[in-house]
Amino acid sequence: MSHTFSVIGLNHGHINGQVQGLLKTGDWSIKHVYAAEPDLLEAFTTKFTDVTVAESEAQVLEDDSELIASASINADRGPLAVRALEAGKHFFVDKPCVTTLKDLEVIKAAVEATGKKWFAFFGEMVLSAEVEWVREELRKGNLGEPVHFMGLGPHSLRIDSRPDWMFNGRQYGGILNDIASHQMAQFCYWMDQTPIPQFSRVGNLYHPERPEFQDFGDASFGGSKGATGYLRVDWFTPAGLPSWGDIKQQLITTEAYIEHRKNLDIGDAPDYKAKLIVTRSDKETEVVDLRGQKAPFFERLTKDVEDGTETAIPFELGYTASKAIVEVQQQAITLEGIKKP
């Protein structure tokens, strides 16, 4: 079957990945796109020759393709989502979805109103075919019960290349709610649980000179059935990592002990290969290989389109880490920042 999609929005990078993903499928062609800002429509042409520049936002919301692809403004996720249900059309947004709950709201009264999908964009979870792993493993019962989750999430600011609206406090939403939305949704996930939000932390410790930034965040949580989790964000990656960022998650069970090196395995120069470490009780410890494989994402969105499932990512799964994420941004204390000299 085929289907079309267009795109509204274009202010982080992550959409080429989620239109390559959705065309790579060969069930998916790219019908308009729609930017304010000329030199990212100029570069998104560039790269997707097929599309058709549409002249406004109205135009893409009026036209017969199934689904909107957005990377837009943090702010502006949350009413955009509306816009298109409204206009019958599935929202599949990168992540952060929202900066407020209450565009989360009205986004889930949206849904349940129109019928459409709304598919969140986490994509270090629901691309990871080492995620998928584990999960399986949890419920299939060989990994015990979740017990706690640490989700480690720096990232390379390269501050001179982000644009003005990343230091713009409303525009933004918060370093938490941004990239540590990653974490918090897997921790959904593995744990099969609703997060709890319990004591967080942002700052903007090392960058006075964007007053309105945060360049660290952490916090801890628990679990509606028990288990626990902490997750720590930061913009402060050191350029001489090969990598944008040293992603971990480490999961304990009643059974085992999981170690997720995401990214990289620092300490594995020169190669520096992602692994996933599993130890059990009944068990060795051994390296779970599945480098080079990728989680079906879009060919489950796909399906999810044609038959009404939420197989890809359940609304319900990213409404609730959304809901957590932004809770514990807006409860976070702010730390004092560090004076250079």
Given for the second form:
Protein chains: 2
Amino acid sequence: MSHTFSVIGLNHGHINGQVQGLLKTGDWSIKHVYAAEPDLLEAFTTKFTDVTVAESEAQVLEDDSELIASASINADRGPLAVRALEAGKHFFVDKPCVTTLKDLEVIKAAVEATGKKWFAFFGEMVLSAEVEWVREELRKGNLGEPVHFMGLGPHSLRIDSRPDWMFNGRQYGGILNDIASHQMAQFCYWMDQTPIPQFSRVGNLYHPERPEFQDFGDASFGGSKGATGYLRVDWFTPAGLPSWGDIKQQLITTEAYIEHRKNLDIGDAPDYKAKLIVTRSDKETEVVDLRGQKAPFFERLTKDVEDGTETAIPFELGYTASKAIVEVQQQAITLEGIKKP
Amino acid sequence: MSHTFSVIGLNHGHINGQVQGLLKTGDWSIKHVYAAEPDLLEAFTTKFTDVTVAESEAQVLEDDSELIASASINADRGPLAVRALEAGKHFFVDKPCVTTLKDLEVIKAAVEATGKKWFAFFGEMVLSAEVEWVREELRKGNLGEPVHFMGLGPHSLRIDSRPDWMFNGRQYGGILNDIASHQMAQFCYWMDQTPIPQFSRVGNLYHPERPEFQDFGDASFGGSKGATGYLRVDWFTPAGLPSWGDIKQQLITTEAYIEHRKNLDIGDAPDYKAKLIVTRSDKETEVVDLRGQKAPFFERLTKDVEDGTETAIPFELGYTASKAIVEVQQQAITLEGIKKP
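What about the form predicted in complex with a further copy of the same chain, after the form predicted on its own?
Expanding to the full complex; the earlier chain stays at the top.
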């Protein structure tokens, strides 16, 4: 079957992965792109030469494509989702999906009213074969009961390369909501329980030249079945790291201890880009070798569009994770900056 | 120079490391041991054949040894410290050093009144060459300003092997105060700032057969110069781990990102027991190889006894860390247990 999609909003480079993923399935072709920024449009059309530049957002919403993919400015993603859904299109949005709870509720109502799909793109999670492996083991009951999830998402800032909207509090929506939406989604997916915020903190610890920026955040939360969670994100990764961040997560259960080094194995031989280390009560530590494998996220998304299923990223998962991370962001205490000597 | 010490309290196996460390310097000989438990005394005297069993604590306090080493029941360590100091002896105590703030203040007064030393034994920290290396780099200004410290202290429980006092709330003093005193001391030592408790939680998540036990705890805190800290401890390490726990810490600074795998390098070749991985803003990730080295803790302790210096574990460090971790323990919210399916 052949499907078409269009693109609105190129403000984060994640859009390239979204578009490439759809095109690579062989089931999708790209129609229009619209963005307000000429430089972003030029880079995009150089990369994706089959796309037609639309003159307005309205032109895209009125075309005959089935789905809109977007990585617009964080705060614009909620309202755009509703316009896309109401135009009769599925909406495939980079994380963070919204910056306010109100936006999220309006999306929920629009999904219910239109019957269209709203796909949240938590790229660190949905493409990972290791994440799927752990989820399956949990589902089969092979890992006991979940006790604790820890997600670490340090990032390199390269401050001069970032657009101004990242340093505007309202447009950016805060560090926890932005980066740690990955970790919150991961908690929901593995633990299969609704997060209950307990304590969170954010701060601009060392970038006073960008007063609305947040360069550090972390949060403690519970789960509705008694598990515990913690996440931490920051923009302090030094330039020497051969990656944009040492993304890691740990899972503690009543039967196992798992560490998932997500995009590099720091300090070790570079042949494992992602490394999954599993220790059980009845078995010595093993490295589960899934090198070269990817989770079939884009194939599932296509199937969901065709069959009305919820296999790629169920609405409930994207909604619950987004709601929890906006709450955690909003409830955070604000830290003072570091005292320079 | 030749020194003598005695031992009171064998309730945790850490006492073996304390005694071996002193004897190995060649500067110390052991005189008396007293413990209320015949089985612990028998095991100890089998290992240390030069020791004389005392008939009472009073006999030890009245002997001519200069120092008392102790790993008694957690709640007994504070009052015993004061009795030892007032008997004119230095006191060398396993962590946790106290279980109440009042005990700590009485110790402080006794140290001031007697001029004797109170040495806190945070074994995970003071013996580590890697910890010293990082501390020196920080002190030289080679790592910028500290931003965040994370300390993880998962432990294997082997519940049937543990003495009853560990499951008595008052005698044990709580999981954060017990295990995470290591992590809190480490924060104080590296960051060189006083911890300010912000949020902590403890719980008996999955051991209802021991109702006063706590099998999980974590805490968020700040530092007096604006750094941030987080620590987590638990008793869920599965039997398959080839160690009693995957102790890890991370340090984020304005210039560097450091991970210290303290007692095994999980999932990797076993030649690194402790691995220190350092990434800087101007240098690619490197593994700092300090294999086979130990920090000269016991040599420093001997020097402190001889010269009145504070090189092994300054009183202020042991006091500040102990105070902070008791506060964190006392302020913790109590979590509900995990809902069994």
